[in-house]
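Just one chain is shown here, as C-alpha coordinates, and it is the form predicted on its own.
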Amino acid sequence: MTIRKAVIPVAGFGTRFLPATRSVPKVLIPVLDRPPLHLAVEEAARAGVEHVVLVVSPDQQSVADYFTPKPAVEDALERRGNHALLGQMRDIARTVDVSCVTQHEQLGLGHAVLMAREAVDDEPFCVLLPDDVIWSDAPTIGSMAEHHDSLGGPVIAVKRVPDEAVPSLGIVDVRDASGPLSRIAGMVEKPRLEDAPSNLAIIGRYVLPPRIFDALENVAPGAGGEIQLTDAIAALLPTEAAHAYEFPGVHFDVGTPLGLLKASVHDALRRPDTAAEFRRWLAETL
(Lines of atoms letter the chains of each structure in order from A and count residues from 1; the text may use other names and numbers.)
(Lines give C-alpha, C1' and ligand atoms only; values in the text may rest on other atoms or scores of the structure.)
Protein backbone atom coordinates (compact mmCIF):
# COMPACT_ATOMS: atom_id res chain seq x y z
CA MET A 1 0.00 0.00 0.00
CA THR A 2 1.26 3.48 -0.88
CA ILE A 3 -0.84 5.39 1.67
CA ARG A 4 1.47 6.25 4.56
CA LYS A 5 -0.54 8.94 6.36
CA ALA A 6 -4.00 9.13 7.89
CA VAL A 7 -5.98 12.11 9.13
CA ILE A 8 -8.46 11.54 11.96
CA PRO A 9 -10.62 14.58 12.86
CA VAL A 10 -11.63 14.47 16.53
CA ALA A 11 -12.41 18.12 17.33
CA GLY A 12 -16.00 18.62 18.41
CA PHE A 13 -18.23 19.36 21.37
CA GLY A 14 -19.88 15.94 21.52
CA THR A 15 -23.20 17.50 22.47
CA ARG A 16 -25.12 14.23 21.98
CA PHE A 17 -23.09 12.72 24.81
CA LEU A 18 -23.50 15.50 27.34
CA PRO A 19 -23.01 15.55 30.28
CA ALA A 20 -20.26 12.92 29.85
CA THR A 21 -18.43 15.10 27.32
CA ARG A 22 -18.08 17.94 29.82
CA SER A 23 -14.80 16.24 30.76
CA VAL A 24 -14.29 13.27 28.39
CA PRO A 25 -13.95 13.79 24.61
CA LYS A 26 -16.55 11.82 22.68
CA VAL A 27 -13.88 9.81 20.83
CA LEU A 28 -12.63 8.45 24.16
CA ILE A 29 -15.99 7.13 25.39
CA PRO A 30 -15.44 3.40 24.88
CA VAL A 31 -17.11 0.84 22.70
CA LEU A 32 -17.08 -1.84 25.40
CA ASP A 33 -13.50 -1.19 26.55
CA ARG A 34 -11.83 0.49 23.56
CA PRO A 35 -12.55 4.08 22.50
CA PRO A 36 -13.64 4.76 18.90
CA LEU A 37 -10.39 6.68 18.42
CA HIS A 38 -8.42 3.58 19.40
CA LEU A 39 -10.37 1.48 16.88
CA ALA A 40 -9.75 4.02 14.09
CA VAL A 41 -6.00 4.18 14.74
CA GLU A 42 -5.90 0.39 15.01
CA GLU A 43 -7.61 0.07 11.60
CA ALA A 44 -5.14 2.51 10.04
CA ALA A 45 -2.19 0.62 11.53
CA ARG A 46 -3.50 -2.74 10.26
CA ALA A 47 -3.64 -1.17 6.79
CA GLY A 48 0.02 -0.16 6.94
CA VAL A 49 -0.36 3.52 7.80
CA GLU A 50 2.81 4.88 9.43
CA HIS A 51 1.72 8.34 10.63
CA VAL A 52 -1.65 9.39 12.04
CA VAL A 53 -2.51 13.09 12.28
CA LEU A 54 -5.20 13.89 14.85
CA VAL A 55 -7.12 17.13 14.29
CA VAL A 56 -8.03 18.24 17.80
CA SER A 57 -9.67 21.14 19.64
CA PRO A 58 -7.49 23.38 21.83
CA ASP A 59 -8.81 21.73 25.01
CA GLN A 60 -8.35 18.08 23.95
CA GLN A 61 -5.03 17.28 25.58
CA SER A 62 -6.44 13.98 26.82
CA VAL A 63 -6.80 12.82 23.19
CA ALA A 64 -3.08 13.29 22.54
CA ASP A 65 -2.23 11.76 25.93
CA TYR A 66 -4.08 8.55 25.08
CA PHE A 67 -1.27 7.45 22.78
CA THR A 68 1.65 8.35 25.05
CA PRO A 69 3.40 5.67 27.16
CA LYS A 70 2.07 5.18 30.71
CA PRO A 71 5.11 3.88 32.68
CA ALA A 72 3.39 3.81 36.09
CA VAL A 73 0.46 1.76 34.79
CA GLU A 74 2.76 -0.54 32.83
CA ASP A 75 4.96 -1.12 35.88
CA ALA A 76 1.91 -1.99 37.99
CA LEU A 77 0.64 -4.46 35.40
CA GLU A 78 4.08 -6.08 35.18
CA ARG A 79 4.28 -6.49 38.96
CA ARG A 80 0.85 -8.14 38.94
CA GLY A 81 1.83 -10.48 36.10
CA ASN A 82 -0.93 -9.21 33.83
CA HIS A 83 1.15 -9.59 30.68
CA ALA A 84 -1.76 -9.69 28.24
CA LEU A 85 -3.06 -6.29 29.31
CA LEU A 86 0.49 -4.98 29.56
CA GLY A 87 1.05 -5.92 25.93
CA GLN A 88 -2.13 -4.10 24.91
CA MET A 89 -1.05 -0.97 26.79
CA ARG A 90 2.34 -0.95 25.12
CA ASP A 91 0.82 -1.60 21.70
CA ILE A 92 -1.34 1.52 22.06
CA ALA A 93 1.72 3.72 22.38
CA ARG A 94 3.83 2.08 19.67
CA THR A 95 1.26 1.16 17.01
CA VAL A 96 1.95 4.17 14.76
CA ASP A 97 3.49 7.63 14.94
CA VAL A 98 0.72 9.94 16.21
CA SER A 99 0.83 13.74 16.03
CA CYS A 100 -1.75 16.48 16.57
CA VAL A 101 -2.78 19.66 14.79
CA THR A 102 -5.27 22.09 16.29
CA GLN A 103 -8.54 23.22 14.74
CA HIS A 104 -9.28 26.47 16.57
CA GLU A 105 -12.68 26.95 14.90
CA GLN A 106 -15.09 24.19 14.02
CA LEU A 107 -15.95 25.11 10.47
CA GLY A 108 -16.79 21.67 9.11
CA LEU A 109 -15.16 18.38 8.22
CA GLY A 110 -13.50 19.87 5.16
CA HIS A 111 -11.92 22.58 7.29
CA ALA A 112 -10.70 19.97 9.78
CA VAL A 113 -8.99 18.00 6.99
CA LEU A 114 -7.47 21.21 5.64
CA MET A 115 -5.80 21.81 9.01
CA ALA A 116 -3.67 18.71 8.36
CA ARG A 117 -2.24 19.98 5.05
CA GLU A 118 1.25 20.74 6.31
CA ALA A 119 1.52 17.39 8.13
CA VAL A 120 0.31 15.39 5.12
CA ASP A 121 2.38 17.30 2.56
CA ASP A 122 2.17 16.38 -1.13
CA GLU A 123 1.08 12.74 -1.07
CA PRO A 124 -2.13 10.71 -1.09
CA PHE A 125 -3.62 10.10 2.35
CA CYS A 126 -6.64 8.63 4.05
CA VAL A 127 -9.26 10.07 6.38
CA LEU A 128 -11.02 8.01 9.06
CA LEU A 129 -13.94 9.31 11.11
CA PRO A 130 -14.04 7.60 14.53
CA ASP A 131 -17.84 7.90 14.70
CA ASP A 132 -17.96 5.14 12.07
CA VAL A 133 -16.81 1.82 13.48
CA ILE A 134 -16.37 -0.95 10.89
CA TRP A 135 -15.52 -4.52 11.85
CA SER A 136 -14.33 -6.64 8.94
CA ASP A 137 -11.77 -9.34 8.19
CA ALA A 138 -9.55 -6.88 6.30
CA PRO A 139 -9.23 -3.22 7.34
CA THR A 140 -11.65 -1.19 5.23
CA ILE A 141 -9.24 1.68 4.69
CA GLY A 142 -6.60 -0.80 3.52
CA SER A 143 -8.89 -2.25 0.85
CA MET A 144 -9.73 1.28 -0.28
CA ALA A 145 -6.04 2.17 -0.51
CA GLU A 146 -5.46 -0.86 -2.74
CA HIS A 147 -8.22 0.31 -5.07
CA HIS A 148 -6.67 3.78 -5.08
CA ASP A 149 -3.33 2.27 -6.07
CA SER A 150 -4.90 0.65 -9.13
CA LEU A 151 -7.43 3.33 -10.10
CA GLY A 152 -6.06 6.61 -8.81
CA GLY A 153 -8.32 9.42 -7.61
CA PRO A 154 -10.49 9.58 -4.51
CA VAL A 155 -12.02 6.41 -3.09
CA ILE A 156 -14.94 6.84 -0.69
CA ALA A 157 -16.65 4.25 1.50
CA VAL A 158 -20.42 3.99 1.00
CA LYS A 159 -23.31 2.01 2.43
CA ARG A 160 -26.94 1.61 1.40
CA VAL A 161 -29.19 3.29 3.97
CA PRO A 162 -32.97 3.48 4.50
CA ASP A 163 -34.89 6.45 3.09
CA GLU A 164 -35.29 8.13 6.46
CA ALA A 165 -31.51 8.36 6.88
CA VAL A 166 -30.82 10.02 3.52
CA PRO A 167 -31.46 13.69 4.50
CA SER A 168 -28.88 13.55 7.29
CA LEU A 169 -26.00 12.07 5.26
CA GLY A 170 -23.78 12.70 2.26
CA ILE A 171 -25.17 10.82 -0.75
CA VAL A 172 -23.44 9.76 -3.97
CA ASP A 173 -24.67 9.39 -7.53
CA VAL A 174 -22.89 6.41 -9.11
CA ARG A 175 -22.34 4.86 -12.54
CA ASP A 176 -20.59 1.78 -13.99
CA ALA A 177 -20.80 -0.51 -10.98
CA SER A 178 -18.29 -3.37 -10.94
CA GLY A 179 -18.44 -5.50 -7.83
CA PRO A 180 -18.09 -3.28 -4.76
CA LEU A 181 -16.79 -0.33 -6.83
CA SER A 182 -18.76 2.30 -8.74
CA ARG A 183 -17.67 5.48 -10.48
CA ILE A 184 -18.95 8.58 -8.70
CA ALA A 185 -20.87 10.92 -11.02
CA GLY A 186 -21.91 13.38 -8.33
CA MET A 187 -22.24 13.99 -4.60
CA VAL A 188 -24.63 15.96 -2.44
CA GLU A 189 -24.52 16.70 1.28
CA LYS A 190 -27.75 16.07 3.25
CA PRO A 191 -30.23 16.22 0.37
CA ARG A 192 -33.98 16.10 0.65
CA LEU A 193 -35.13 12.56 -0.04
CA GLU A 194 -36.87 13.61 -3.26
CA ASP A 195 -33.63 15.21 -4.51
CA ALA A 196 -31.28 12.39 -3.55
CA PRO A 197 -29.63 10.57 -6.48
CA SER A 198 -29.46 7.25 -4.58
CA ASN A 199 -29.52 5.76 -1.11
CA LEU A 200 -25.75 5.19 -1.10
CA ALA A 201 -24.48 7.17 1.86
CA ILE A 202 -20.90 8.22 2.51
CA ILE A 203 -19.40 6.48 5.53
CA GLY A 204 -16.38 7.96 7.28
CA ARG A 205 -13.53 6.47 5.25
CA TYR A 206 -11.79 8.32 2.42
CA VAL A 207 -8.61 7.92 0.37
CA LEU A 208 -7.75 11.29 -1.15
CA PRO A 209 -5.15 12.84 -3.46
CA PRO A 210 -3.18 15.89 -2.24
CA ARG A 211 -5.07 18.07 -4.73
CA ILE A 212 -8.00 17.95 -2.30
CA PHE A 213 -6.31 20.65 -0.21
CA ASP A 214 -6.48 23.21 -3.03
CA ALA A 215 -10.13 22.29 -3.55
CA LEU A 216 -10.84 22.75 0.16
CA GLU A 217 -9.23 26.19 0.16
CA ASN A 218 -11.39 27.31 -2.76
CA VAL A 219 -14.73 25.65 -2.08
CA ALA A 220 -17.57 27.84 -0.80
CA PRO A 221 -19.30 26.98 2.49
CA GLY A 222 -21.96 24.35 1.90
CA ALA A 223 -24.59 22.64 4.06
CA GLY A 224 -24.82 24.22 7.49
CA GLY A 225 -22.54 27.06 6.39
CA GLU A 226 -19.53 24.76 6.82
CA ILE A 227 -16.65 23.70 4.58
CA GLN A 228 -17.84 20.31 3.38
CA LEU A 229 -15.36 17.64 2.32
CA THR A 230 -17.93 16.23 -0.10
CA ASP A 231 -18.13 19.58 -1.92
CA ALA A 232 -14.35 19.65 -2.35
CA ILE A 233 -14.31 16.07 -3.67
CA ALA A 234 -17.14 16.97 -6.06
CA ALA A 235 -15.03 19.87 -7.35
CA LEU A 236 -12.36 17.36 -8.44
CA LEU A 237 -14.76 15.16 -10.42
CA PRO A 238 -14.46 16.98 -13.78
CA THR A 239 -10.73 16.24 -13.90
CA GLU A 240 -10.20 13.27 -11.56
CA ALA A 241 -12.22 10.04 -11.47
CA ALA A 242 -13.54 9.10 -8.03
CA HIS A 243 -14.96 5.77 -6.91
CA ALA A 244 -17.43 4.62 -4.28
CA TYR A 245 -16.57 1.45 -2.37
CA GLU A 246 -19.35 -0.65 -0.81
CA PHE A 247 -17.38 -2.22 2.00
CA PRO A 248 -18.01 -5.63 3.60
CA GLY A 249 -18.30 -6.12 7.33
CA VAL A 250 -20.42 -4.68 10.12
CA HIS A 251 -20.80 -0.93 10.56
CA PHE A 252 -22.04 1.13 13.51
CA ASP A 253 -22.47 4.87 13.85
CA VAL A 254 -21.17 5.43 17.37
CA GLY A 255 -21.73 9.17 17.17
CA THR A 256 -24.96 8.72 19.13
CA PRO A 257 -25.48 7.04 22.53
CA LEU A 258 -27.76 4.40 21.02
CA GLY A 259 -25.28 3.62 18.26
CA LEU A 260 -22.49 3.33 20.82
CA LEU A 261 -24.62 0.95 22.89
CA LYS A 262 -25.40 -1.22 19.86
CA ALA A 263 -21.72 -1.39 18.93
CA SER A 264 -20.77 -2.34 22.48
CA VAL A 265 -23.38 -5.11 22.56
CA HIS A 266 -22.18 -6.42 19.21
CA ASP A 267 -18.57 -6.40 20.39
CA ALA A 268 -19.44 -8.13 23.65
CA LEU A 269 -21.29 -10.89 21.80
CA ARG A 270 -18.40 -11.61 19.43
CA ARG A 271 -15.46 -11.53 21.85
CA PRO A 272 -14.34 -14.79 23.51
CA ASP A 273 -13.69 -13.10 26.87
CA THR A 274 -17.24 -11.72 27.17
CA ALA A 275 -19.60 -13.56 24.82
CA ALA A 276 -20.73 -16.54 26.93
CA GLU A 277 -21.44 -14.65 30.15
CA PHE A 278 -23.04 -11.72 28.33
CA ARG A 279 -25.34 -14.03 26.34
CA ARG A 280 -26.49 -15.68 29.58
CA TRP A 281 -27.19 -12.29 31.17
CA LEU A 282 -29.11 -11.11 28.09
CA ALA A 283 -31.22 -14.27 28.08
CA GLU A 284 -32.08 -13.83 31.76
CA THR A 285 -32.81 -10.12 31.35
CA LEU A 286 -34.92 -10.37 28.19
The other form holds:
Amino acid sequence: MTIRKAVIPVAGFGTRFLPATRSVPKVLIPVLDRPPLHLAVEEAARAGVEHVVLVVSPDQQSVADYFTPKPAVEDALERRGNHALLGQMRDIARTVDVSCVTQHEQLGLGHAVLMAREAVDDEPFCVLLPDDVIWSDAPTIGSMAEHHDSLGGPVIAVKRVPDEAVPSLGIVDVRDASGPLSRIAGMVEKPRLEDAPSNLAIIGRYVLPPRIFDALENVAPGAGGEIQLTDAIAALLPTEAAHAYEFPGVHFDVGTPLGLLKASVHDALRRPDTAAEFRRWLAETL
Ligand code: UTP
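Having displayed the form predicted on its own, please output the structure of the form predicted together with ligand UTP.
The next block holds the full complex; its first chain is the one shown before.
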Protein backbone atom coordinates (compact mmCIF):
# COMPACT_ATOMS: atom_id res chain seq x y z
CA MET A 1 0.00 0.00 0.00
CA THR A 2 1.39 3.40 -0.96
CA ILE A 3 -0.66 5.47 1.51
CA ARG A 4 1.53 6.28 4.51
CA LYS A 5 -0.32 9.18 6.13
CA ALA A 6 -3.81 9.64 7.56
CA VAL A 7 -5.51 12.90 8.54
CA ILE A 8 -8.14 12.71 11.30
CA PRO A 9 -10.01 16.03 11.79
CA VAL A 10 -11.58 16.32 15.24
CA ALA A 11 -11.67 20.11 15.73
CA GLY A 12 -15.45 20.58 15.29
CA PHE A 13 -17.59 21.97 18.12
CA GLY A 14 -19.58 18.73 18.52
CA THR A 15 -22.77 20.68 19.27
CA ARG A 16 -24.95 17.58 18.99
CA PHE A 17 -23.20 16.24 22.09
CA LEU A 18 -23.70 19.31 24.26
CA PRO A 19 -23.56 19.59 27.22
CA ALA A 20 -20.91 16.80 27.36
CA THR A 21 -18.75 18.59 24.76
CA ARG A 22 -18.45 21.68 26.98
CA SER A 23 -15.33 20.00 28.33
CA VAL A 24 -14.95 16.54 26.73
CA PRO A 25 -14.10 16.39 23.01
CA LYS A 26 -16.73 14.36 21.12
CA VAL A 27 -14.12 11.90 19.82
CA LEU A 28 -13.26 10.83 23.37
CA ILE A 29 -16.84 9.90 24.37
CA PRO A 30 -16.59 6.12 24.17
CA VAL A 31 -18.39 3.43 22.24
CA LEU A 32 -18.72 1.09 25.23
CA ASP A 33 -15.14 1.64 26.47
CA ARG A 34 -13.27 2.80 23.37
CA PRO A 35 -13.33 6.38 22.09
CA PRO A 36 -14.17 6.80 18.38
CA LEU A 37 -10.72 8.41 18.05
CA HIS A 38 -9.12 5.17 19.24
CA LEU A 39 -11.16 3.13 16.72
CA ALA A 40 -10.19 5.44 13.83
CA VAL A 41 -6.47 5.37 14.66
CA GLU A 42 -6.64 1.60 15.10
CA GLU A 43 -8.27 1.22 11.66
CA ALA A 44 -5.53 3.36 10.07
CA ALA A 45 -2.81 1.37 11.86
CA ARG A 46 -4.32 -1.96 10.74
CA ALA A 47 -4.26 -0.61 7.17
CA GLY A 48 -0.53 0.04 7.41
CA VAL A 49 -0.62 3.80 7.88
CA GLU A 50 2.61 5.02 9.53
CA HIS A 51 1.76 8.58 10.51
CA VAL A 52 -1.54 10.03 11.76
CA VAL A 53 -2.10 13.79 11.74
CA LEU A 54 -4.85 14.89 14.14
CA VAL A 55 -6.45 18.26 13.38
CA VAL A 56 -7.45 19.64 16.78
CA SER A 57 -8.91 22.88 18.12
CA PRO A 58 -6.82 25.00 20.54
CA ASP A 59 -8.64 23.63 23.63
CA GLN A 60 -8.25 19.92 22.79
CA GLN A 61 -5.03 19.05 24.63
CA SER A 62 -6.77 15.92 25.96
CA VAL A 63 -6.93 14.56 22.39
CA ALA A 64 -3.15 14.81 21.99
CA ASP A 65 -2.65 13.35 25.50
CA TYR A 66 -4.63 10.24 24.58
CA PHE A 67 -1.66 8.92 22.57
CA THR A 68 1.18 9.69 24.95
CA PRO A 69 2.55 6.64 26.84
CA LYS A 70 1.05 6.16 30.34
CA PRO A 71 3.85 4.45 32.30
CA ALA A 72 2.15 4.66 35.73
CA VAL A 73 -1.08 3.08 34.45
CA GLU A 74 0.89 0.46 32.53
CA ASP A 75 2.88 -0.43 35.67
CA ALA A 76 -0.36 -0.84 37.60
CA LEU A 77 -1.82 -3.13 34.92
CA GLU A 78 1.43 -5.15 34.93
CA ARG A 79 1.24 -5.57 38.73
CA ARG A 80 -2.41 -6.66 38.49
CA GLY A 81 -1.55 -9.11 35.69
CA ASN A 82 -4.02 -7.49 33.27
CA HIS A 83 -1.95 -8.29 30.20
CA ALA A 84 -4.78 -8.04 27.66
CA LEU A 85 -5.55 -4.42 28.56
CA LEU A 86 -1.86 -3.63 28.88
CA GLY A 87 -1.28 -4.90 25.33
CA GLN A 88 -4.10 -2.73 23.98
CA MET A 89 -2.79 0.36 25.80
CA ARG A 90 0.71 -0.16 24.42
CA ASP A 91 -0.46 -0.96 20.90
CA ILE A 92 -2.43 2.22 20.40
CA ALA A 93 0.35 4.42 21.79
CA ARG A 94 3.18 2.82 19.89
CA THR A 95 2.10 1.32 16.55
CA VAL A 96 1.66 4.64 14.73
CA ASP A 97 3.34 7.98 14.97
CA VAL A 98 0.69 10.58 15.96
CA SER A 99 1.10 14.34 15.62
CA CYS A 100 -1.30 17.28 15.94
CA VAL A 101 -1.95 20.44 13.95
CA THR A 102 -4.27 23.15 15.22
CA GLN A 103 -7.32 24.56 13.45
CA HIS A 104 -7.76 27.93 15.14
CA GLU A 105 -11.13 28.75 13.57
CA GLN A 106 -13.83 26.15 12.93
CA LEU A 107 -14.43 26.99 9.26
CA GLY A 108 -15.50 23.50 8.19
CA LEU A 109 -14.19 20.00 7.43
CA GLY A 110 -12.45 21.11 4.22
CA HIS A 111 -10.62 23.86 6.10
CA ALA A 112 -9.62 21.34 8.81
CA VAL A 113 -8.07 19.03 6.17
CA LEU A 114 -6.23 22.02 4.66
CA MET A 115 -4.54 22.61 8.04
CA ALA A 116 -2.71 19.27 7.53
CA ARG A 117 -1.12 20.38 4.23
CA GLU A 118 2.41 20.82 5.53
CA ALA A 119 2.35 17.55 7.50
CA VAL A 120 1.06 15.53 4.53
CA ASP A 121 3.26 17.24 1.94
CA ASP A 122 3.18 16.05 -1.67
CA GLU A 123 1.81 12.51 -1.44
CA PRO A 124 -1.59 10.80 -1.54
CA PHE A 125 -3.12 10.41 1.91
CA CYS A 126 -6.30 9.28 3.60
CA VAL A 127 -8.87 11.03 5.78
CA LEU A 128 -10.89 9.24 8.47
CA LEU A 129 -13.78 10.85 10.35
CA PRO A 130 -14.15 9.19 13.77
CA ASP A 131 -17.91 9.91 13.73
CA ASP A 132 -18.18 7.04 11.25
CA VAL A 133 -17.40 3.75 12.96
CA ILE A 134 -17.10 0.85 10.53
CA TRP A 135 -16.60 -2.69 11.77
CA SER A 136 -15.49 -5.06 9.03
CA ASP A 137 -13.04 -7.94 8.59
CA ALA A 138 -10.55 -5.83 6.60
CA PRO A 139 -9.96 -2.19 7.60
CA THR A 140 -12.11 -0.12 5.23
CA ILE A 141 -9.46 2.54 4.67
CA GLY A 142 -6.94 -0.19 3.76
CA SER A 143 -9.26 -1.65 1.09
CA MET A 144 -9.78 1.87 -0.28
CA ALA A 145 -6.04 2.54 -0.39
CA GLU A 146 -5.55 -0.69 -2.37
CA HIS A 147 -8.20 0.45 -4.88
CA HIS A 148 -6.42 3.80 -5.10
CA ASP A 149 -3.15 1.98 -5.86
CA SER A 150 -4.74 0.31 -8.89
CA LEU A 151 -7.13 3.07 -10.06
CA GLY A 152 -5.39 6.33 -9.05
CA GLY A 153 -7.49 9.38 -8.14
CA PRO A 154 -9.74 9.96 -5.12
CA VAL A 155 -11.60 6.99 -3.58
CA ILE A 156 -14.54 7.83 -1.34
CA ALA A 157 -16.57 5.51 0.91
CA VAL A 158 -20.32 5.55 0.25
CA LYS A 159 -23.43 3.89 1.67
CA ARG A 160 -27.02 3.70 0.46
CA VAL A 161 -29.23 5.72 2.85
CA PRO A 162 -33.01 6.26 3.20
CA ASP A 163 -34.58 9.38 1.63
CA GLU A 164 -34.95 11.22 4.94
CA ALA A 165 -31.17 11.09 5.54
CA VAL A 166 -30.23 12.57 2.12
CA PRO A 167 -30.56 16.33 2.91
CA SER A 168 -28.07 16.12 5.78
CA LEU A 169 -25.30 14.24 3.93
CA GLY A 170 -22.91 14.52 0.97
CA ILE A 171 -24.40 12.65 -2.00
CA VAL A 172 -22.64 11.22 -5.10
CA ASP A 173 -23.78 10.74 -8.68
CA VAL A 174 -22.22 7.52 -10.01
CA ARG A 175 -21.71 5.68 -13.35
CA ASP A 176 -20.25 2.35 -14.51
CA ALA A 177 -20.67 0.31 -11.33
CA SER A 178 -18.35 -2.67 -11.12
CA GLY A 179 -18.76 -4.63 -7.88
CA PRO A 180 -18.35 -2.25 -4.94
CA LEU A 181 -16.72 0.46 -7.08
CA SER A 182 -18.30 3.04 -9.40
CA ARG A 183 -17.01 6.15 -11.13
CA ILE A 184 -18.12 9.41 -9.57
CA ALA A 185 -19.72 11.79 -12.08
CA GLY A 186 -20.65 14.47 -9.54
CA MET A 187 -21.15 15.16 -5.87
CA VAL A 188 -23.14 17.60 -3.80
CA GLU A 189 -23.17 18.45 -0.07
CA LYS A 190 -26.54 18.37 1.72
CA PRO A 191 -28.86 18.55 -1.35
CA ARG A 192 -32.62 18.92 -1.17
CA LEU A 193 -34.11 15.45 -1.71
CA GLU A 194 -35.61 16.48 -5.09
CA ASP A 195 -32.18 17.69 -6.30
CA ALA A 196 -30.20 14.66 -5.06
CA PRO A 197 -28.64 12.55 -7.84
CA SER A 198 -28.88 9.29 -5.82
CA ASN A 199 -29.21 7.82 -2.34
CA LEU A 200 -25.50 7.08 -2.09
CA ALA A 201 -24.11 9.09 0.80
CA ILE A 202 -20.48 9.89 1.50
CA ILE A 203 -19.25 8.22 4.70
CA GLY A 204 -16.15 9.58 6.44
CA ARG A 205 -13.36 7.67 4.69
CA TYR A 206 -11.43 9.24 1.81
CA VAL A 207 -8.23 8.55 -0.11
CA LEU A 208 -7.11 11.81 -1.71
CA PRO A 209 -4.34 13.11 -3.95
CA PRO A 210 -2.21 16.04 -2.70
CA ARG A 211 -3.83 18.25 -5.40
CA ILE A 212 -6.83 18.43 -3.07
CA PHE A 213 -4.97 21.09 -1.06
CA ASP A 214 -4.95 23.56 -3.99
CA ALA A 215 -8.65 22.86 -4.52
CA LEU A 216 -9.30 23.53 -0.80
CA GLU A 217 -7.37 26.83 -0.99
CA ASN A 218 -9.60 27.97 -3.85
CA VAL A 219 -13.04 26.61 -2.97
CA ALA A 220 -15.67 29.10 -1.77
CA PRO A 221 -17.66 28.44 1.41
CA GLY A 222 -20.54 26.07 0.62
CA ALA A 223 -23.36 24.44 2.64
CA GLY A 224 -23.68 26.03 6.09
CA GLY A 225 -21.13 28.72 5.12
CA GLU A 226 -18.34 26.15 5.71
CA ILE A 227 -15.35 25.17 3.54
CA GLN A 228 -16.61 21.78 2.38
CA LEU A 229 -14.33 18.85 1.50
CA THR A 230 -17.04 17.60 -0.88
CA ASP A 231 -16.88 20.83 -2.92
CA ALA A 232 -13.08 20.59 -3.23
CA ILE A 233 -13.27 16.95 -4.40
CA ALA A 234 -16.01 17.95 -6.88
CA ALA A 235 -13.61 20.61 -8.27
CA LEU A 236 -11.08 17.84 -9.05
CA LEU A 237 -13.55 15.71 -11.00
CA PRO A 238 -12.89 17.26 -14.47
CA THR A 239 -9.22 16.25 -14.24
CA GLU A 240 -9.20 13.27 -11.83
CA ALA A 241 -11.13 9.98 -12.16
CA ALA A 242 -12.70 9.54 -8.72
CA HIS A 243 -14.37 6.36 -7.47
CA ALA A 244 -17.05 5.60 -4.89
CA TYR A 245 -16.55 2.48 -2.75
CA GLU A 246 -19.56 0.72 -1.21
CA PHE A 247 -17.83 -0.83 1.77
CA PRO A 248 -18.79 -4.13 3.44
CA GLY A 249 -19.34 -4.36 7.20
CA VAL A 250 -21.43 -2.61 9.84
CA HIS A 251 -21.52 1.20 10.00
CA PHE A 252 -22.66 3.53 12.78
CA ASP A 253 -22.77 7.32 12.80
CA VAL A 254 -21.58 7.98 16.35
CA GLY A 255 -21.74 11.76 15.84
CA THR A 256 -25.11 11.80 17.65
CA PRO A 257 -25.99 10.44 21.12
CA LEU A 258 -28.47 7.92 19.67
CA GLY A 259 -25.95 6.69 17.08
CA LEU A 260 -23.33 6.28 19.78
CA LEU A 261 -25.80 4.33 21.92
CA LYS A 262 -26.65 2.00 19.01
CA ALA A 263 -22.96 1.36 18.35
CA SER A 264 -22.36 0.62 22.04
CA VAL A 265 -25.29 -1.81 22.12
CA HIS A 266 -24.02 -3.54 18.97
CA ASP A 267 -20.55 -3.84 20.49
CA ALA A 268 -21.82 -5.06 23.87
CA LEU A 269 -23.93 -7.77 22.20
CA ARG A 270 -20.95 -9.23 20.36
CA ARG A 271 -18.05 -8.85 22.78
CA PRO A 272 -17.21 -12.00 24.75
CA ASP A 273 -16.66 -10.03 27.99
CA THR A 274 -20.12 -8.36 27.89
CA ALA A 275 -22.43 -10.34 25.55
CA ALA A 276 -24.01 -12.90 27.93
CA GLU A 277 -24.82 -10.53 30.80
CA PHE A 278 -25.91 -7.67 28.55
CA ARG A 279 -28.15 -9.94 26.44
CA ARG A 280 -29.83 -11.26 29.63
CA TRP A 281 -30.38 -7.75 31.00
CA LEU A 282 -31.68 -6.47 27.66
CA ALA A 283 -34.17 -9.37 27.33
CA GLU A 284 -35.47 -8.74 30.89
CA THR A 285 -35.73 -5.00 30.26
CA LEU A 286 -37.62 -5.42 26.97
P1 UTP B 1 -19.44 17.68 11.92
O2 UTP B 1 -20.12 18.22 10.74
O3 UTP B 1 -19.97 16.42 12.51
O4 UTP B 1 -19.36 18.82 13.04
O5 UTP B 1 -17.91 17.50 11.51
P6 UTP B 1 -19.02 18.67 14.57
O7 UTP B 1 -18.59 20.00 15.05
O8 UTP B 1 -18.05 17.55 14.80
O9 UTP B 1 -20.38 18.22 15.28
P10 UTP B 1 -21.79 18.98 15.38
O11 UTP B 1 -22.40 18.94 14.01
O12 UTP B 1 -21.58 20.38 15.89
O13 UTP B 1 -22.54 18.13 16.37
C14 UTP B 1 -17.43 16.38 10.79
C15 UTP B 1 -15.98 16.15 11.16
O16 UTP B 1 -15.18 17.28 10.79
C17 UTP B 1 -14.51 17.82 11.91
C18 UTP B 1 -15.31 17.34 13.11
O19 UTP B 1 -14.50 17.34 14.28
C20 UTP B 1 -15.75 15.96 12.66
O21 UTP B 1 -14.73 14.99 12.83
N22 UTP B 1 -14.48 19.30 11.77
C23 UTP B 1 -15.59 19.97 11.42
C24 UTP B 1 -13.28 19.98 12.01
O25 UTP B 1 -12.24 19.36 12.35
N26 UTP B 1 -13.28 21.34 11.87
C27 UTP B 1 -14.36 22.04 11.51
O28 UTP B 1 -14.27 23.29 11.37
C29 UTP B 1 -15.57 21.35 11.29
